[in-house]
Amino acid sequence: MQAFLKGASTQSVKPQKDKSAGTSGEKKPRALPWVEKYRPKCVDEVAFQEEVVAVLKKSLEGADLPNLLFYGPPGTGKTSTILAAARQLYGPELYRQRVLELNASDERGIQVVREKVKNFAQLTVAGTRPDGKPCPPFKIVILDEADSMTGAAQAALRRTMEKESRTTRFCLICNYVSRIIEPLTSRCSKFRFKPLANQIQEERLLEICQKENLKYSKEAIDALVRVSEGDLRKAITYLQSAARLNSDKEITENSVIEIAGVVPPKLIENLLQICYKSTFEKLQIAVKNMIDEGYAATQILNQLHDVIIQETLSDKQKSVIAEKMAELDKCLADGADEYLQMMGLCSVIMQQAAQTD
């Protein structure tokens, strides 16, 4: 039996050797997502957040760094900013030793705060780098998505932040500052990250297009800026998807709208015109077609809201429609049927439009 097993094991090893020998000679270049590839390498490259950049520049020049709390919408550069600052402060060699980054995907309960974070914060560090440049005698703990931490874990962090202030600085990053407990926010310098201005987004997207040698139309860039709504990460991801989809062809507005899952503006306009001037039966068909096409009711709702605000209806009519939209949003969040909810909203728009005639 032993002889049989021995023979079987030697046979199974042989093909693995041949396989590894064939692939070891070839090394493929790493394909990075463009979001990572074009992430700011230094604080100066951070777009549009002037106040934060000014504070971090002072700390890079030698001034002390306070505990930080970055909050704002997704894709506005919160994580990129603190990572760029940390790399500038410590250099590539010391970065791994001096920075502890915990994301929402990591375990960050009360036990981790009491053990991992506390043990890291207690370590003392020198004030020089291997390349001879001066660096601050403190470490940085980055807690990304801090608003998803439990109340108990946040409470456990209070004492550590105060006790280890000589050796460690904390940077809390979140989307909703109201979910961070008051004792933590009072210990930090708060910075709000604004949604990126259209012009800033356009400049960064054009820069990436140039570096990647992409063919694009001006309408496509405008569409990217419009659908991303101030979220640069989303805009860059859509641009990369569009570039992969149209490898040799020009990136057009239609391809961007298709990738983003946005309802084409013509369809929204057509739906409104049916509400204003057509019959209930035609409205049923139009709504059913839109749902059957696979457009999400929440997406249709968001775009309808933006268009209704610009319409020539009276303020009272707009307020009635907006109230119905709020109800619809809540019902959709609770899992209501999309077709019935959209019919309810379109019926209200039809009623309000009929009052003007």
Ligand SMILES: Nc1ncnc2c1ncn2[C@@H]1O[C@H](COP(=O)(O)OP(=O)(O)OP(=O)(O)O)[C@@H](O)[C@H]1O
Given for the second form:
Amino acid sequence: MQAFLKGASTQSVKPQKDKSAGTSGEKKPRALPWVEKYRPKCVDEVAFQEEVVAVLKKSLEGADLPNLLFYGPPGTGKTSTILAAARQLYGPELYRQRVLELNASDERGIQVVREKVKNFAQLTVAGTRPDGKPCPPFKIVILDEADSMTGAAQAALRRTMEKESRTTRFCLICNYVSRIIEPLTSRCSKFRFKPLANQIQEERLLEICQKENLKYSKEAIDALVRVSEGDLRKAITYLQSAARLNSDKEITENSVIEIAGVVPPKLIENLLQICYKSTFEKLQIAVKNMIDEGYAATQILNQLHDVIIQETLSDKQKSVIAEKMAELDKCLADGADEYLQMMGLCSVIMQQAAQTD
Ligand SMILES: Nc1ncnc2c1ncn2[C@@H]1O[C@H](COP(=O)(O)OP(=O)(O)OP(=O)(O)O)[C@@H](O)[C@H]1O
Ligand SMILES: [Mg+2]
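Given the form predicted alone above, what does the protein look like in the form predicted in complex with this ligand?
Every component of the complex follows; first up is the chain already shown.
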């Protein structure tokens, strides 16, 4: 650990001097997670979020920047986008003076908003960099994971945002926009970050495969895209795990499925067939086996849900099952017993299926 820290501190001076060498990939420590290694360095590299990229590019060309609110599911590029934009706006030297970055790991109660944020916002700034190049005459306060801020702390921002609008722009980032109080959302331009399209994810993953010299099958990439459901961070993390696991072998669909903890579709199908045709005792054994194998009940539930929707049951039967699934989801989140919950659901499926005959 100490060696690592030493290494980090000696290196920290270098990248600023010769940035081009840093991007070639040779000087980077090998252990860097790929999500960080392939984090977009400029806004142009952010894929699939065209609207926000267009607005940020305008402000890079000198136009004013509105207060921003980014929201959307995890791993879609929210944090990366604003960090890349801020770097491009200010360059490495000014970045520290001009950008205040606070996330959920920092104390962000009302006191901090009153003191730290307010004091930072009140500072005035020049419109040029030390090297003479123009830069925007404002600072940026990034409040990442803002949905975890208390209502009072959010309320304390309201007036600050307005009063300091001459010198400061705010960028709020969250997953759940409904947890941001309305007065704040109405002060910001809202941008929804969409889950990344399959095509885009595939392109990114292939790019990484190429750069890392990985051997892979087409099905493995398809599986990665499928299991990550628009979350590119998840896809990249799984890819890295799979690459570690098969260091010089080809990455296969099966290894991806195993890493992602997906229940093999055959098992799900088998479980459904038992619900439809077999006895309660067999069902008990099947569910117990699945839980003993270590498959997470929430994962089984999600996959069952996708399959049930496609089944040839009547709408009424599907709705009864879906309602039970919703109940189950809440119970599992609250820490209920996985076996009992799964049995509860399978019994309902069994009951409903019996009504067709
Ligand atoms: N639109 C995108 N374009 C390029 N890379 C992306 C994109 N979205 C995600 N990534 C990749 O995923 C990683 C995580 O992205 P980021 O941290 O920006 O997600 P986030 O939206 O802030 O998620 P969270 O809500 O969990 O904080 C990045 O390092 C990058 O490699
Ligand atoms: Mg983030």
